[in-house]
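First comes one chain, alone, set out as structure tokens in the form predicted on its own.
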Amino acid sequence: MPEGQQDRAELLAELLVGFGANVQPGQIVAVGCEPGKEYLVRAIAASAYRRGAKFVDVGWFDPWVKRARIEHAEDATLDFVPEWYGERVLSLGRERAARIGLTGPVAPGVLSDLDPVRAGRDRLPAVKESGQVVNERTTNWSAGPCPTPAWAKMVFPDLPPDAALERLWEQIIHVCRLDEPDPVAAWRERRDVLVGAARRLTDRAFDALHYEGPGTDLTVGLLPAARWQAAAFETVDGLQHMPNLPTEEVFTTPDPARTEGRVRSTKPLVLFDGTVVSDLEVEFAGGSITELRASAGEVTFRTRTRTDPGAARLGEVALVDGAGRIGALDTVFYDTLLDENAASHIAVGQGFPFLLEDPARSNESEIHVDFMIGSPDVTVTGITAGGERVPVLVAGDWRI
């Protein structure tokens, strides 16, 4: 690895370990890895051990092995997930471990020529127990981007490989605020802005949000006393952490029975397995998806939304203002962590019960898939219980 890239990897690792996950002495640290991301995993391991970690546990996922399964395995076995996959996640929760995930595609298009229905049935590397651990708040966790040549080529196809990777690194350094003299201080300042916006939204107690824009006329009902959350998370034991770096969103869990209208995605969606869903248009009635169209990835995404009854309902609504660093770049990263923090988004599937006064009203599902619906052309209006309409986001600016 070039010396400059190694230096940047160590900076990113320190941010994820020390500030994002906030790894504590004596903790187990679980790190997810895919081919091509080993260099950052090793930097993370070194950083974690320097902070006194008891053990760094690396979990490996290979998308080419997944391809072999979808291509050759018996159809009846595609839904099988070994029980120890879920038990591993639950054990990390019981151990009060730290968890760090690395995003960014390593094998774009590796499944594109395979049966999309079969591809949609194999949901790995996602496991349903991850949502349980998040909602139980038993681990301090964070996710961050990991540049790879394959990802760089996907984002900047017109550049030579080395130049594309360099450009990707430059943008990730910028959006992670690693170009600041004190990145942690910069993140704390941004965190306080987001927390303030979340507090104002909670105080307004809107009954619904209305989204209007090209191809979008969507009303999402909200639950009574629902709390809006931003970048600052805290475990059940009081340990603070930043779940995503970078993060620019404020979010809550909506009423899963009250979504009506149509919505058009404003950025491509990349599923966990690398499938790209482009030009997504979704219609809702009575809270559930009634129509779904896309120019690419349609069948795979539709299959995901049929995983269980909750998979076709919303579990999250998130608002992103125009002051963040990601949207200003006008880059499509083909990575949900970055793209969802460039624009307001919604997610089908599992909700966040810990944000609700009555957790039983949260949507339940084995999946949680975000897709981006925001842009400067999309206006978000809050609707009170009395029917008053209050501007919330207009041209990317907060109005509350």
Second form
Number of protein chains: 2
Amino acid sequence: MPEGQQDRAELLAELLVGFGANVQPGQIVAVGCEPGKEYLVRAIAASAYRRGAKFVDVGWFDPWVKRARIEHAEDATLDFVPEWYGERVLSLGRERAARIGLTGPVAPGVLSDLDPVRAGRDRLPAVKESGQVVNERTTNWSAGPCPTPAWAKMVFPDLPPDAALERLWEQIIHVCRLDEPDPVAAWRERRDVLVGAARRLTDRAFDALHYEGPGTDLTVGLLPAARWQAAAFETVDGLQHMPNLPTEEVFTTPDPARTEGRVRSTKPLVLFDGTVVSDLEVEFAGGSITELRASAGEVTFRTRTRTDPGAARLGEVALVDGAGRIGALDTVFYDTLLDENAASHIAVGQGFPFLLEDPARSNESEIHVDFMIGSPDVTVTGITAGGERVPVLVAGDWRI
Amino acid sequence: MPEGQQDRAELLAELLVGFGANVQPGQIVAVGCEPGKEYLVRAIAASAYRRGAKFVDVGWFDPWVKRARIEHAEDATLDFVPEWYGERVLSLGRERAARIGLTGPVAPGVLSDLDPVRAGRDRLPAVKESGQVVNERTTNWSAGPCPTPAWAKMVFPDLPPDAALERLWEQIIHVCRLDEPDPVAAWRERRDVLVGAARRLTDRAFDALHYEGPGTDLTVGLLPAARWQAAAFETVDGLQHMPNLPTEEVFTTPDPARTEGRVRSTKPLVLFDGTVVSDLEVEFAGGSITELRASAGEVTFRTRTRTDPGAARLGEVALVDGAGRIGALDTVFYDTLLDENAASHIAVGQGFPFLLEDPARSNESEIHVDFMIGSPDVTVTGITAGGERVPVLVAGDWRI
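To complete the pair, please output the form predicted in complex with a further copy of the same chain; the form predicted on its own was given just before.
What follows is the entire complex, opening with the chain shown before.
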């Protein structure tokens, strides 16, 4: 373990357990991770038990075992996932558990030489029941980054391994505001800015958003009385938590039937299975994807968007201002948690019905895949029901 | 990864998957392991999928997370285990899955400085449902050793780390008969010897066994028509498998009410949680432990034997001849799978009801802990219902 990593891991664990997931005495705490993240998992377990957790249930996912499946298994079996994977997640909801997920690739490119159609068939470590539990708001949860040597090498390929890991740690510490004297106070302050922007967007009740920039001319229809949300979630029992740490986004769930035009991604995205999708360009008509291209990961991404009818429609639209700490670094992290918070983004797949007056109008899918479409060169304009155009984000600054 | 480890891992994986567990096309394959055993888990997954497995479900257990619990958790919570741990195991039985477990400590002594009473409260990674599934014979399963640097250092503390791991691999390869031109043929031959001894012991229908040696004068009562078993198990569906690889033992389940005398363990044993129990001496009266001493691990072992009434009574009695490959090495592996197969042993806790004419007479417990009591200095004599004394094992040689 590099010098200082233990101290940093304890800082990060405290933030995720005490503030992010806001673990309560007596709770079960589920942790999702991959081999290579043991040091942070153990710091999280210690922090959770110190706060009175009843049990820490670590769920490991090994992308190399998934590779073995894709390489060798019979084609007809590739969709199968044992029922107890989903039942565990539903049980966590029933038990009102806390959940903590650790992002950051541990095996970049581990599937990249395999048949991408086979690679897209099971969606592990994601299970569809996770979306249900999120929407029922029965668990207080948080996802945060976990530095690993493999990730550091991917982000800083020109640095020696130790220096790359050190640089990654420095940036993670910075974007998690752990370099502040009181990180939790700093997060409360930023949260209030984001929650304020969300409230104003909700109050404006735009009928649509219009994105304009290089390769992008996209209109996303919004639903009547849709709520915008940011940073802080609350469970059905009133427990505040921060689903993402870091977070810089303000988001809602759009009208799944009214996305029109084309959009160019502004950053690569890394799918759960490690596939990197680069230079993605997508065209929409009548709400659905009609065409897509990418210089890498195209077939895997297309397979995902064909999982079910909702997988080709938008479930999320999110705005990120230029004041966040991630975009300013200009680092491509190859990790959606960080990269999506560097820029405005949209997601195909499962929406957030709890943000709608009529939850039945939210998009439904087994998948949820974010991709980044914002940059200082992309202007976002709100369109009112009366057709008025209102600047929302220009050169990264809020105009509302 | 040390040179040659990948090749050796593939050999070992093939033996465990193809012969040990005897994985069938279409089966779910559950693998139990700890962080540090990834290289072998991945080789097992590849081997299983090549044989047509439907899904490989890896269950990880991290002893350092258990340490965090014992260090920090509220006392009242320490027995709690989420219901889905046991339900998964029962589902594996219902699904007629294959199961593979990997032995060998990854974190020796990780719990040794903690309160042993707290350490004994949950029995993870063991769950009581595992015993049920074994007894229902619904899964084809095998446990085999997985070399790791931490284990090698424990077994060969005087060697440099690389040499220790190399020596451990050499011995594992040897005791698994992977240095034979045809390991499976070699195992079939050894299996037939052991199965033959088991059949003769069953036919003799002894009323008791008498152990005599340094510190040992123990009589273990046997039940009428109890079957002795060795090496090969068969599932309810008739699928042959080898529960342990390597295996050198011939065993039955004794009368839980008729163990009398005292016994001195001839090798240390390592509990599932990593606690090492050394120089154990146990006294029995009326079938139950009345007194025990150990130079290390005494309190943890005593706590285990008080888990439930059956935890202080015998569930297994096993004989190991001197022709096996493990005893000849004279290595203490600090791993029950290997060490128990070096010497005759007994186990407190759960018995094997399927070996009895009247299954209700088998010992019942949530635990099953083996300890080694055999050596060339320990003589085993069979006592018939008529009181005749028949030599069974003398200086490590079968006499029946």
